[in-house]
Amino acid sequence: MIRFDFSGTTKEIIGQAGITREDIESLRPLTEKAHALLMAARKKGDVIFYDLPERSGMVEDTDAMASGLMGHFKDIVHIGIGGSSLGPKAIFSALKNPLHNYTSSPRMFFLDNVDPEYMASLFGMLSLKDTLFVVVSKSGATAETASQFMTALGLMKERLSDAYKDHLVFITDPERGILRQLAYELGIRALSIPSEVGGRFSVLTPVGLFPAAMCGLNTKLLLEGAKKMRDIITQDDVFKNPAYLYCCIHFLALKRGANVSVLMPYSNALYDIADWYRQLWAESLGKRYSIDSREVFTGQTPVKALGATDQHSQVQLYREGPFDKIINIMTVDRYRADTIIPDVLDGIDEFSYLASRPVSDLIKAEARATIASLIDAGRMTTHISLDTIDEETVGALFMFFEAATAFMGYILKINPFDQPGVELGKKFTFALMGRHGFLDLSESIESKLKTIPGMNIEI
């Protein structure tokens, strides 16, 4: 289903900036230890994303709830932020018709930011009696999700009275948190996120599976693709494990100053997977401290790009700018739909070479041209090619990138499963919004937001 070609990162292809097999072999002490630690953590139950495909009860509960609700709602609003939204949004974008919301039902909306104009527009157009709100938060206390839930709840109580409960599904911690408490107290439907799974690794839990099922997608095939990939990327031999190879190449690139990782799919359908990858790679690997509490300030900045669109906006920088990037091109061999370019301007050289050709030929040529152009400039370039885009392939991609990210964290000797850098911003937000227990942070916030005279200019 998926092929990973890293020839474009090698010294044989791009010259002095490239890596060799010996460079990868030299990492063996690191990779062997990282593999052993990761598999030990998996066996202990501390790292369970590998084994989500075997959680049959989770899938059955998810599909059963979706089956009972399908056909009752014209609109579904998915309320969540970060890992609670990026994964399900990526599944929807990859596997549903790109114009689904204009042509089919149920429409799916992802309320993943607290932009007041977008929120007002969305809530203003919904028919609440035809809408299901899916509220996703492990703790339930995330300010953005809480505000959107409260807004939806207020409107539903006003217009639907006690029937509002039938228009809600919570996806949250199995035992703890305010959403779980409300589910018990009010009798609201709820699905569980396994307690050991962090948000950005939760796409193959009900977080991603329930919205997929509600849209008529096959969740079992998503998990089957993930399982097939899992059986490949748990091998200890780096040269037989594409996820470990992806990690090693990025690690070597980082050590050579390539502190930016670009994921550039040549498919609109895969663009939100690049967005999901951006959070996964950034939040997992951007860490100040190592596992032994040393200051390391490590990480690699992920950037999403879209082929062929960003050949006209970013590739100039990638090819001729600083040597601080590794570019990962993702292509599709068989698109699910195609268009033949008609021969309507016969005899005009600027157009005739395109006539009677499928558009897929053009985007494939664009991808190959970009890879060749980057290699010509000595830029580290990998190529991930997919046979087609379907449930199994998407599930496999999630497992591939999650394993690569976890392994990269162990190679860097940091914890890839926490996000301490996010927490202070959350606490400052609570303080600014007047949440009890956080008001003592106000003085600290004001000192950091102090304006120096002469350093602010009105325009």
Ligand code: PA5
Given for the second form:
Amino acid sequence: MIRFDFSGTTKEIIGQAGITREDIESLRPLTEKAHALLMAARKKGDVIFYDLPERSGMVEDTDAMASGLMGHFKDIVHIGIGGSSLGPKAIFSALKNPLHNYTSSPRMFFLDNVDPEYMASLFGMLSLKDTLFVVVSKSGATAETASQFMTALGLMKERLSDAYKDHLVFITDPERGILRQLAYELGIRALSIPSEVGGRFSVLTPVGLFPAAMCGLNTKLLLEGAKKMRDIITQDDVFKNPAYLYCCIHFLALKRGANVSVLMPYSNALYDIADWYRQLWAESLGKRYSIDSREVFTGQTPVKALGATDQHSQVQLYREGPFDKIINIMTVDRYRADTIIPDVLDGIDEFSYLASRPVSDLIKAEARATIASLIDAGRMTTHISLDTIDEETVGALFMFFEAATAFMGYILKINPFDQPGVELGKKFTFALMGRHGFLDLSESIESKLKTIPGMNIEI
Ligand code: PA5
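Complement to the form predicted on its own: the form predicted in complex with the ligand:
Once more the chain from above appears, this time first in line as the rest of the complex follows.
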């Protein structure tokens, strides 16, 4: 189903900058401990993403709610941000036709930014009587999500009066938070995100499953793919466990100065999975303190790139720029649709190699060419190839990257499941918006935002 080829990171293939089997074996004390701790945390119920495929009642409740609502709405607006949006968006992009919203119903919109222009355009275009709003927030307290929910609610109350309740689904914590409280008080449909699962590890909960079901995707197959992968990536032997091997290679790369991890799928459909990975790897691993409270300032900057498009934008840097990257190329063996390039330019020798060939031949050749050219330049390059893109492979990829990220966190000796670094920005926003209890931060904000004469040019 999925092949992981790490040869392009080895000394045999890329020369001096590469790693050896011995390098990986030398990490054994670290990997054995990380594996033991991670599996103990899983057993204790502290790390539950591994076991979501078997979560009792979760997929059944999700599918049942979706089947009761399907066919009633022309548009679905998914309101949420970060972990409450990137996963469902990745599923939709990977598994629905790229032009789905132009050709099919229900159209799916992801409202994951408080960009006033986008919001005004979207709300201005929707026919509220045909729209379902899915409001997703684990905490129920996120300002961006709250503002969009309030906007939707205001419009619905005005135009649909009490019927607005039929146009809302909440996906939130089973007990805590304002959304859960409102669900009880107002009688709004709600699905639960298991309380132990953090936002960016929640794609295989109703957060990702409900929108998938509403679009007619097979949620059970998503979980089946994740489960099959889970059974492979919980093995302790690093050389049989692709998530652990991916992590060890990234750890060794980081130690050699590769502060950047690029994920570059050769598929538009997989680009939002790279976006999801970008949050997962960044927010989980970018940490100031280790679990024993030492200042470590660790992490690896994830970058998303798109093949073949970014060959004409990024690859120059990847090949000839600083040795600060590990590049992960993702390819697809069988694309779900193809186009034969017609033989229309008879006599033009420069293009004859393209004539009568499927476009997939070209993108596959470009991926192989990029891998070879990066290797030629001594750049650490991995190759993840999917047989095809379907529910099972996508579910498997989620599980793979979540396990790799959690394991990397344990190897780096940091907590991969928290995000203390985003808290201060949230508090400053509350202060700037005049929220009670946060106003005493105003002075500190102003001192940071003051302008220095000569360093501030208006034109
Ligand atoms: O991974 C995380 O925890 C975050 O990205 C959250 O998903 C994001 O901040 C949104 O939070 P919430 O779902 O509570 O609205």
